[in-house]
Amino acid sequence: MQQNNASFDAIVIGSGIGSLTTAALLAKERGMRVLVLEKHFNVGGQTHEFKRKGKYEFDVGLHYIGGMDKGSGKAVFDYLTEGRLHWQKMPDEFEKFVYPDMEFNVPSDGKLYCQRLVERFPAERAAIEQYFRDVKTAAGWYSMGHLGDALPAVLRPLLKLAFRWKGGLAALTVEAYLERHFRDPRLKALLASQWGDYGLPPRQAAFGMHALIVTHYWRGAWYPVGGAKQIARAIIPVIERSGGQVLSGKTVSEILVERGRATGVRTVATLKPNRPPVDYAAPIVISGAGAVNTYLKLLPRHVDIPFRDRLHQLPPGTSAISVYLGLKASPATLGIRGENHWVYSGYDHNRAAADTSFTQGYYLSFASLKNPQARSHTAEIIAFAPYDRFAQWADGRWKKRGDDYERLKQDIARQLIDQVERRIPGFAALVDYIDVSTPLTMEHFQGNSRGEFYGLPATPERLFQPWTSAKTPVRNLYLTGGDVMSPGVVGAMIGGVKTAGALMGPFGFFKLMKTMAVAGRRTGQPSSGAAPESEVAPAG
């Protein structure tokens, strides 16, 4: 066993956007020396990129983000990066929903979106207009439900009481809401088309989470100039300026606890796990590894966690297979403008989520058309996938799982490319390079059980649970990221603000958000300190 003798004020596990947000705010607002430890050899978590053949760059988790013209999310990004991160607006029709006998282009304007739906389904005008009012309400209540632990303890019961009185809409399932308000099955399916952004089909997903996604894109969508990797590159200097460090290739194997207090972490070298472990000490430990990993894997069994058994019983989240494609030429030659495509073979999203044949639907994205600095053209096809389809290779090592595994990946990739070709003739001929990730890839690099893509599932039951709190039952141990707020890049980032706020006293979260909003106004950003509730914690 080796002891690292460097002195740090806090250790953060993981370098995802939630972890980097917390680390940067502690450095910037408190001058703390923060050590960030990343398992992967690339930093950034779901915002990192990888390169193949020396020219094809692929994002792994960020495909678009809303609200980067103004609002709370923009204010936080600008404050964390000190203006070093810039955004490219996607086409006005940034999303396309495709069904067997219907296509619908989503505009970058909530009012126009409502108008187009009414024109397509005039018999359901009243229900559509009510829906647009309801998603704004539900998004606000769902956000507040996850901010309960950011309030002083004396106020939390009042929030729960108010939620039961006024916030019930957010705690419905998407399916329950749609069945209650709409008749046309095509309209119901169309409204739920973006369920992949939060990873659960209508039967399981909370309407409040769905509402966050819908309202998040009412002003359109953006992509980071230079790619998703620019986010970590822009934030890390803030951490380092206060004497902090961000280290990759460091797998945290255990959170060290003495007398009920977190005192540090034990690590192994990711690429050379046979080397002696190295311990790092700090008076504060913050985990961005997710609630399940933190409580069930990283904390020793002797540490008393009152809800450990309940966490064991949580239903598994969703995973996916991603097909990364290097293209010989621009997909603009096929009429693509950079919009996202959600393609379904039918109108039953619950059935699509349970599919194991990869024939029910896929998501198609073109990062190179969103990024003005892209040097080559790429595309990505994503389809949700059951972990069990790949479980027989779980004991193998990355890149060394055997020929059968590689053949299965290529077969699935070709199947999905063929589906795109049928919709967009000429697409297959553009493909120059293919790489494929499966749930096992996610499990290996992110440490998520069964390759879960989004962490804790966004079900109605997620609200007001103790494991979504930034504070933990272990003194000086905190959680950060999407599990303490909501899935997605911006949701995880706001989760990072929530955790930093928990370390800054009563109303710390709200004080930080005000500080960042004021800073935005001073630098000319039209960002409001009291942003609409629907902007508090969306997914990206």
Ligand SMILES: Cc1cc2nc3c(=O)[nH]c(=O)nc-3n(C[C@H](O)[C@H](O)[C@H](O)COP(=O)(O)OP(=O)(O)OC[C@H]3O[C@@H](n4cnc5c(N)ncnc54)[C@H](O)[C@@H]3O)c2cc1C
Contents of the next structure:
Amino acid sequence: MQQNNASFDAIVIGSGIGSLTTAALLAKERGMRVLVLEKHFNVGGQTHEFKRKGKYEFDVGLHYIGGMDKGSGKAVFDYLTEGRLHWQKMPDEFEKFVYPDMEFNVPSDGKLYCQRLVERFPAERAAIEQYFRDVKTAAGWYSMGHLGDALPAVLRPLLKLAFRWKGGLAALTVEAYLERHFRDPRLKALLASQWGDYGLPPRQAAFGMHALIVTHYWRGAWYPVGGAKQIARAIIPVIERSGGQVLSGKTVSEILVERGRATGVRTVATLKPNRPPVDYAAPIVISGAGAVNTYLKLLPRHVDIPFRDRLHQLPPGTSAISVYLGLKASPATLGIRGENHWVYSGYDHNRAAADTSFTQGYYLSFASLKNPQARSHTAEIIAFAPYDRFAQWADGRWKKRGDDYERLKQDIARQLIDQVERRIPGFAALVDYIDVSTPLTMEHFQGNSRGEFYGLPATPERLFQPWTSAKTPVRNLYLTGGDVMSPGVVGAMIGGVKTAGALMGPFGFFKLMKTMAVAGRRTGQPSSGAAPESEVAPAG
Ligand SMILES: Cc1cc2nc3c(=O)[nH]c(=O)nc-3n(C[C@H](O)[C@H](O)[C@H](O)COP(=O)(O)OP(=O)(O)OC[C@H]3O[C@@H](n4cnc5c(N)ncnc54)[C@H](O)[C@@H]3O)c2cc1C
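What I would like now is the form predicted together with the named molecule, since the data block earlier showed the form predicted on its own; can you produce it?
Okay, now the whole complex, with that chain kicking things off.
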């Protein structure tokens, strides 16, 4: 084993948006030298991109983001990237929900969305209007439910009391809410169409999480100009300016703990795992690798984590298959304008989630139509997929899992392309290149166990749990990213602010949010203020 003697004030594990946010804020606000260690050979976590055939660029975990015109999410992005990141607005009807006998286009305006639903289901007018009030309330409480640890310890019981009194909606399941308020099964299904954004069907997902997504997109959706990779590109200079570094291809194999304190990390070269490990030391270690990875894989067993057993028992999150398509020509020739398509073959989302046949539904996105700098056209089809369907190849190596695995991937891809072709004739003929990722790809690259998409499941039980806290039971060890706030790029970024805030003393999170909101106003980039609200949330 070797010791790297470079001196850093903090080490951050992973380079997802949560990690980069915490690292950049520590660099910018405190002048700290931060070392970011990423296991993948590309940085950015799920906002990274990859290229095939030298021209097709694919994003992995960013298809659309809400609130990039104003508000707290926009203020944070502007502050972190110092204005280097620009956003392209998606078409006004940015989302299409497709069912066997019904299509619905979601407009970039919450009021109009409500109105269109009322026009379609006039008999349920009162319930629809109530729903639009309830999602606002539930979104706020769900965010607050993840911000308890950003308050001084004496105030936390008060927040819990307030939550019990007023926040109950956020802790219902989506199904419980919909069953209680609506009669028409088609309307219930329609309202839950975006469940893929948080990866849990209505029976399991928290209504508060659902509400975050719905309100997040009330003013429409945006995509980064130049693609998702621009996010890391725009933030990294801030980290480097204070003497920090962002290194890819470095897998952290262990968090080093001495006398109850985190003191550094042990790393192995991702592509050359037989090389001797290298240790890095720093007085603060921050993990953006997810709660489950951090507590169950990176911390040695002898370190006492009071909730380790409960973490072991959490239900697994959802995983999926992504079909990346290089296209010969623009999909605009088929009438596509860059909107997302959520396509379902029935109205039962719980059933769709349990499906193993890839016939119950898929999500379709066209990155090249959203990115004005795209040089060739692409599309992506995503369908939820059970890990177990691929588990027999889990021990194989990336790209060397064998012909059966490759054949299965190609069969599923063809099946999904055929389904799109039936809806959008001419689509299959546009396809020039096909690449497929499975839950094993996600497990391999992101380190997520069983290829989970979104980290900790967004169930009602997720609220107020110690494993969503930025501070950990180990002194000087912190957690960042989606798991300390909510899934989604903006959710994970706000998680990153929460963690930086935890290192900056009482009310650190709220002070940081205020600093960024004020900076946004000064530079003329509008921001709605410091308070966490629905815009701080995520999206899928
Ligand atoms: C297919 C898909 C589509 C999505 N679409 C959207 C969308 O349209 N809009 C949206 O807002 N959100 C979307 N999301 C969700 C969003 O991308 C994530 O919630 C968010 O980016 C998570 O950020 P993070 O910082 O928490 O973690 P991640 O981005 O997951 O980063 C964690 C990083 O840690 C690294 N790591 C793990 N273990 C180690 C280790 N031992 N050593 C070193 N590094 C390690 C991983 O390689 C990874 O880079 C999508 C996600 C997926 C999977």
